Structure formats: structure tokens, C-alpha cells
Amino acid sequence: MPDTTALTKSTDVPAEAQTPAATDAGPAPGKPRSLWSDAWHDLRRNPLFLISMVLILLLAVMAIFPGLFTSASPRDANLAEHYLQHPKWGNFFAPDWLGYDVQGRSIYARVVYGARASITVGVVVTIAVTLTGLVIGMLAGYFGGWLDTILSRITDVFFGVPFIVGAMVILTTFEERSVWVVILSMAFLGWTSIARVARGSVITIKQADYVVAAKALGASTTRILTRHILPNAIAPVIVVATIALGGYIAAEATLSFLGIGLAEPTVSWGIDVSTAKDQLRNAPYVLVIPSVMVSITVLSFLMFGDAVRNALDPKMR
């Protein structure tokens, strides 16, 4: 006769006992954020970040497809009927919106058109700046010894050079001053910050024990920067270098306005206001849209980058 004691203790038991102890443990925590996915989750719930990004794709998409916005011509003058002619507020979006400028042109469609020359001039100085200021910050930090020297030494060098002051020499030396002869002569001087944040950011995580153990198996130098140092040292870098956008925007105008950076016939806020500054009595409209467009562009930039600076930077948490 077959034992039932096993069986009958066997059902005595709760149901409850019976589960397996992992259920009892609840679900398994999910997997820890990354550095990006925490500061894309954080970007998303910071209003500062979203107005901001709503103004730049605006402008972007205004600097892009400038025909979505208005069908007028920017250069596009007559004198004989639209010289310093009011806005008409009622209006919108037509040629005469804002008014026409000394030349009787339409101040809506140079507005349209001018950021298209603004923010190119922005987006790829702060390109060509961050490319040159992370290597040459990445090989100074890295290799240290005479080569940090000698990089750092050129480094203050330029540093040293009043960002204007120097765009204004270099652009005195060409006859036509294109945007890419702003671009350049301004990314000629604007690299050192890029490039100080970069080394200073390299030498810390050089040490790391991730780096340290990449060296000790063997790896390259090649490899070691770019999947070990880089990924870990862009993150002040992108901060800068989201912040300085919006001051190379407004350098730009600056030198139009002096009369040193772009020149007619190219369509720029800059050259707006400069050739507006003389109507300020008679016709503030005119010297105030355009800057009025300057202002909120790299208002927009300087937004974006603090809430991508607060995002990255734990500090600011």
C-alpha cells in the first residue's frame, strides 16, 4: 500500500508557499538610465527647453524654405512708392506687414530671408569651433608632456585676442567679405574655449580605471580616444559649445552692423540695421525689427543652451 503521508503534507500547504520565491520579489528593477537618456527625460518635462526649440525650428525652417513665409523678393526695391512706407499691421504676412526700408524694400521679406545668412553663419562656426577645440584639446589633455605644452601655449595665444577685435582685423584684409569668409575668419578665433574644456575634461577621465584597463589590454591609441575618452568627455563640450551659438549669431551682426562683416548683396539682419541706424527718428521700425530678430535668435540659442547645460551638468540637478 503506497505511503499518502508525502502527498497529504504536499496539499496541506498554501497555495501562496508554493509560488517561487522571485515572485514574492516583486519585478526586476528596470535598467539604469544613461547620461542621455537622463537628460533627454529631464529635457522634456523643462518648458525652457521646449520654448526654445519651438523658436529655433521656426527658424530654421524660415532660414531653409524663406519661400513658405513670404513670396516677395528681398532685393526687390522701389523707391518711388515704398520709400520708408509704414507697416500695416492688418495686414500679416503680406509684402507690406512691416513696412519698407530706405530703399523701398520690403522689411518682411529681408527679415524672412536674413536668417537664412544669421544662422548659417551660427551653426557652422559652432561646427567648425567644436571639431578643432576637441582635438586639439583631446591631444593636449591626453598625451600631456611638451605636446600639452606646446598646444596650450598656442591656446592663450589666441585666447588672448579680443574675439572682435581680431574678426575685425582679419576681415579688413579681404575685398569681398562672403559668409564664408566670416565663417572662417571667425572660427579662426573662436576654438579656445572648446578647446580648454576639452582637456581639462580629458585629463580627468584619462585616469579612469576603464581607460587604465583599455591600456593595460592592449589597445590603441586611436581606439581609447574615440571609444573611451570621447564619449565620456563630450558632454561639457556640447554645453559650450550650445551656449556660444548664440553669440557667434550676435558677433555676426555685430560686424555686419560695423560694416565689417557681410556685405550687400547678401540678406542679413546686420546689414539691416546698419542701414536703418541713421532713420531712428523717422522711421524706428525700421532699425527695430531686424534687431528685434537678432535679439530673439540668440535669446532662443542662450535658452537652449542653459537647459541642455542644466540637463548634463549633475550639479544643477
Given for the second form:
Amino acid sequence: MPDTTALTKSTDVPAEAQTPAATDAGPAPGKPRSLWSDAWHDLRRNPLFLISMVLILLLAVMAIFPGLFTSASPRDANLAEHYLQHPKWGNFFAPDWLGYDVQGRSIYARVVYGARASITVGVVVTIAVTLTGLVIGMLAGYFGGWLDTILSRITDVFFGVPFIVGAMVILTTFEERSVWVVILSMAFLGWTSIARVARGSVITIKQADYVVAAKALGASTTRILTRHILPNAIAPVIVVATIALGGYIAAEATLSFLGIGLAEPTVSWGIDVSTAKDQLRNAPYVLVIPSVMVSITVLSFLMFGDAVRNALDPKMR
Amino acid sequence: MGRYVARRLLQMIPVFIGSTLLVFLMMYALPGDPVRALAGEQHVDPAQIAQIKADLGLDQPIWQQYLQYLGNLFQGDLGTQIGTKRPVADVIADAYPITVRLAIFAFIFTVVAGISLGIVAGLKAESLRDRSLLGLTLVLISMPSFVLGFLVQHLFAFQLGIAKPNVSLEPTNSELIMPAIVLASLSLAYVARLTRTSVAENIRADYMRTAVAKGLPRRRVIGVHLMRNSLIPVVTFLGTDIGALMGGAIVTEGIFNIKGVGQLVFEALGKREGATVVGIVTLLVIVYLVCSLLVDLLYAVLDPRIRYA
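Alt. form predicted together with its partner chain, vs. the form predicted alone above:
Below, the chain from earlier opens the complete complex, with every other chain and molecule after it.
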């Protein structure tokens, strides 16, 4: 049953984010709901969340099992028969549905197979950035003093370097730019905003009575950080991370478009837009279709992030 | 106030040194050889390469090269391009004005359109008007600038024939409007959303009710009382945004073929001209640092409760 594994896999991210509080968020009637169950209660009724969830699931299945959507191969080039063949809009989901590109490759197949690179980069960069930023931000916020000064200055340094330009500098030095090289260079520069948010959040939380109580009871620093600080300080971090996810997908497409991100033979929407730009006049669909795919993908993650923010930020109500 | 500015300027020094070091390391410590790139595919005598490297000081250890670079930088010397033998400062000075113009246009557009849209949406939160404007900003944010750039180019230049697809070598102000709008779109959407949230939150505040109850004209209530309080988060964003606009120009300049800093970085990266890349990024970092200082000083203007000692 390939479908169900795909579903559970793709829901991993939000589910994982909520586990720290899952233990105390049990549905106890009559009791005041926790932030997390309250947020979940809101999310389930938010049409924006439901629409984005459906789109994200669809994209995730597309990324894991592209073969389910098309039988055509994205790398089969047939110049003699298909050079810039226009779309046959009626042939839904057939290889010639969205036409062929300048190398005679099925645009529909390329769009389907391109999902994998985009989603992988977006999700993995977000996870890496969140973990790094959380650790640095928590250490700086909790211990303060000289450690905070050093870590905050380092964060400032990385924050000052413009993201796209910095990623370009790193990426040009690599001869072969696989998905993992792109992920690494983006994560290397991207963790700063999460670190800042986490630091601010931890500084507020560490003065709370329950943290003081835990300390007085002799709890170890690790225990205080993981059991008391983390679950309570993580909400704003998740908000920033979910909204950033869409941005990373857009950044990957931009870098690939500039010819500095992913490279052939990896199938990427950014590369396809880049190769299509010379035909913008006579075959605009070759450029528009992958562009629309990028935008829809970014939009679904943005809507998802927006919904999560509204649910988790009590000030927004 | 004077002491605060002095302290902030001092704090900038380590951040500035750190950022240049970071870019320097990324540029030089990672694999890739600028001298070999100069020769292209041709075979070059290794002795000759070693000679050129010695002349340029590229054979020294990386930390020595960096100290040398930093020392020159404080004397206003950004180094020399390996390929053209021109001083990097001159090359950047040629390309900079056009990018600054583009960024200023984009910034004005961001501020004017972003804040007005935000106010229009925020004054009637949750209304149809608000929701459609929010939806519009989401669509703008989800379109990477290369997508929007080609869309605008295709529509206005190829379909409608109103504008030229590429700008000329010495572009006039009107030629830069289309690229500036494309460059501004993302920031514009963020500013609109920030303003909207801030306005929607502050409109229920007590001081607003007082202002209305005092019988102040609506224009004054919104223009002074509401705006002054709502603009603080927006100003924060705008401060960091100027640097981002200049960095983002790399895509916009590529699409509309503008010979600015973005194109320069792009070419320099291809030729592995380290001094040029580090020089431009250094400049971007300075812009960012100065802007964030200005923002912090602006807080005190917007909110008299904030005082800097």
C-alpha cells in the first residue's frame, strides 16, 4: 500500500512538532485546553489549513511516488517528434497534456518529477535550520552572559550576509551540486532567524515560576532545558519555521534558476524555468507551467504556516 | 543618545569583521582556483600559475591573506580584479549607482503601497476587503521574483508592448519602474501584512477610543494616533529590508538585463574573482548594519517612551 506510507511520511513534520506537548494535551473534558490542543481544535476548522494540507499531501505523494502520476519519463527527449509541441489541454494527465519543452521532453512528467527536489530541499533545510537555531538560541537565551554575547554576535554575523548571495558564493565552489550540497549551503546560512526567535522565547520562559521551582528541586540543567523550557518556548519557533519552509522552496528554485543551485540531471522546476526563458516569446507555456508549480507549492506551505501561526499565536484572536 | 550611537558603532566592528571573514573564508577556503579559471580550458604552465599566485599574494596562508585584505580595506583599497586588472573599488563604483536607484525605487514602492494596503485592510479586519487583500499578498509572497519578473515582462513587453523587455545601458528612471515593482513585490506583501496586523491590533486600543471621543477628526486619529503606534514593527522590517532589496536585485537585474551590482556578483562568481565578490558582500553588510542602527534610532522618534542613554 504505497499510498498510506506516503501519507504517514508526509505528516511526520507537523506531528513531530507537536509531540513534546502531546502528553499533557490529552482530551480531558472540563479541563482548560492546553495551547496545543487548542491550536489543533482551531486548525481542524480552518479552511485555509485544510486546503493547504490537501495540496501538501498531494505534493508529498508526488515527490515520493512520481510514477503514480505519469508513465512518461522526465528525461526522455524526442526532438524529432516533440520539439516545442504545444499542450493538448484536453488530454488530462497524458504525457502531452502540458506540451513538450525545447528538448522534446514531456513538461507534465518534468513538473511531476520536479516536486521531489523542491520538497526535499524545503523540508530538510527547515528541519536542519530549526534544530541548529533551537540549540544555539536555547544555549544563548538560557545561560546568558558571555556565551550569549558570543553566540548572539555569531548570529549577527551570519544574519548580515545576504542569503541568496551567500548561498551562491558557497555553491559556486562545488563542482557537483547535488540536492544535499544545496541543502547544506542553505542551512549553513539560514539558521539565524530561528536562533533569534528561540533565544527571545527562552529568555521569557526561563523566569517562569515552574522553571524556578524545577531548579529549586534540584533538576539538572539538561532536564530543565528539555522538559520545561523546550516545550514551552517552541511555539514561536514552529511558527517561524513553517512560514520559512515556503521561502526555502522559493530560494531553491531561485538558485537553480540562476544556474547555481541544482544542476542537470536532477529535475528541478527552477532549472526548467531557466532553460525555458529563451523561448518566452514563442512558447510561454514552457516557462509558465513550472513557474506556476513553484508558486502553488510555496503558496500551500505559506497557507499552512499562516494557519499554524493563527492557531498558535493567542494575540491574533 | 550620542553615547548610545557610539556604543552601537563599536558593536558593529566585530560583526563587520566577522561577516567579511565569513565571506572571505567561503570564497577562498573552499575549492576552486581563480588563476586557473583565468586560463579557461587552455593548458597553462604550472610555474606560470605559481608566479601569478605569488604576485597576487594568493600563495600565502589564508589568515595572512585576510589580515592583508582587512588592512587594505580600512585604507579604502578593495583589491584588484585578477582578470581585468582594474581596482575593485572602481568596478563596484561603476555598477553601484544603478542598483541603488533600483533599490530606492523599490523601497519607495514598498513603503507607499505596502503601508496603504495594510491600513486599508487593517481598518476593517476580517471583512471581505481585508481577506481579499490578504489573499493577494499571499499570492505575491508565493511567487519567486523570477516568476513574477517573467510574468510582468511577458505581459507588458511582449503581449501589450507598453514597455521594453530589457532596459538600456544607461536606463532612465521610467525604464526602472517595472524592475523596481518586481523587486519590491515580496517586501511590499510583507509590509502590507505587518501593517495590517498591527493596525487591526491597535485599532481596539484605549487611546484610540479616547482620541475618537475627544472629537478629533478621523484623519488625525488614523494618521497620527494609529499610525505612530502601528508603524514600529513595520519600521523594523523596513530597516533589514533595504539590504535584502540590494541582495535581491541579483535576480531582477538578471531578468531585465540591468548592469548593476547583482550582475557584477554573478559574473565575478563565475570567474572566481574573490576580491570583487568579497567587496560587494562587504558593502551589502555595511548597508545592512547602518540601516539597522537607523531603525533603532527611529524607534525613539516613533515612541517617545523609548530613550537611549
